[in-house]
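Just one chain follows, in the form predicted on its own, and it is written as structure tokens.
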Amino acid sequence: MIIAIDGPAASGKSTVAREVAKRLGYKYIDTGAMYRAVTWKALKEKIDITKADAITALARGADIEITDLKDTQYRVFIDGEDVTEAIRSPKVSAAVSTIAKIGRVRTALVKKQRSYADTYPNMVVEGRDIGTVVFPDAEAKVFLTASPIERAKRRQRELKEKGHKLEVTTVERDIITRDKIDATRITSPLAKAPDAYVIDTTDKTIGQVVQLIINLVKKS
């Protein structure tokens, strides 16, 4: 079975999507941090992320491993490198979005997000297009969303526990950009499929949702 868990930025996609993968016992596979993998790895060889051509050959020759759940952490690897926390710095965040809506390089990384359903029955997949593009026939799907400023005050958290210090409306004006350039982009875009159940989780704990989506797996 697999759980398409799609949204925005900070609306709680991967705390939750680990969580339910956690207690159900499935793979957990966060899609977005292939593309902040690649991102990464293009800024540290200093290539231009607007050149399609240049980070397409990236994507497409690089080696990128999720692993396992291991008491709700996991890792990811690029090339044999671990950069499980590098690609959640703010420069990354920055730019992740001008490489993720390069066509070739979500056909790329498409084809390698679906090879895992060859390896893995039962999944949990998270990011912004599995329920429409990936995997339109998961049998289970959702959508989060949460307010621009709950979001960005979730992420300041996230950010300030690595280091980072940012003010939460540098952090709400840069995830209004995201959504707008994720939203708006011709391939792939952020959208909710007509048939994925919406958790506005603005108000909610994490368990909660967590239960919701049990629930919605339980009656499908």
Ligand code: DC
Given for the second form:
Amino acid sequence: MIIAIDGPAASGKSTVAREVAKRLGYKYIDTGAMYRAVTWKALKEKIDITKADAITALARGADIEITDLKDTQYRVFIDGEDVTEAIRSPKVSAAVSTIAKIGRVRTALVKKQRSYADTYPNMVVEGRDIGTVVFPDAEAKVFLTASPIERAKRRQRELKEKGHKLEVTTVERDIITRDKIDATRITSPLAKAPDAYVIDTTDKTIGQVVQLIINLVKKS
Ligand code: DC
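Show the form predicted in complex with 2'-deoxycytidine-5'-monophosphate (DC), please, the one above being the form predicted on its own.
Every component of the complex follows; first up is the chain already shown.
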């Protein structure tokens, strides 16, 4: 069974998707990490992120590995380099939407995402276009939302834990900008699948959201 979890930046997708995967014993796939890994590499190689040809060549040639540790913990590698922490930096976050807009980059990464289904029949896959494009036949589809300020506060806490101190208003502005790019791009924009179950996580605990999804999975 495939459980697709989509939603805007910092809507709680990662935490919730991992917990659902853990509870059900499913494989967890973070597709955002793949776009981030390509972005990290482009920045490292000083490739202009608006140059679609160069970025596409990079994405096509890159060897992206997401290795499992225990309990849905994972590490992300690109061409053998461990970028698990580096891909969460504010610099990567600021550039990733520009790269995720490139249709041919998406095609390359979507192919890889679909190939996981050959190995893992049961997966929780998290992203922006999972229920609409990557796995339109997923048995369970969830779309998570939360108010921009709540999402900014969550992201600010996460960043602080990683040593990046930013004002909440700065984080909120960055999130809104990223959502706008993600939702208005031509190729597979951030969108709710018509058959997705919407959960507003603003006033809910992680446990409550996880339980709602588990209930949905049991029904489907
Ligand atoms: O979930 P995240 O914040 O790590 O995602 C990083 C970026 O990647 C985000 O700006 C949108 C993009 N993304 C995407 O376009 N499609 C996906 N399936 C996952 C992420």
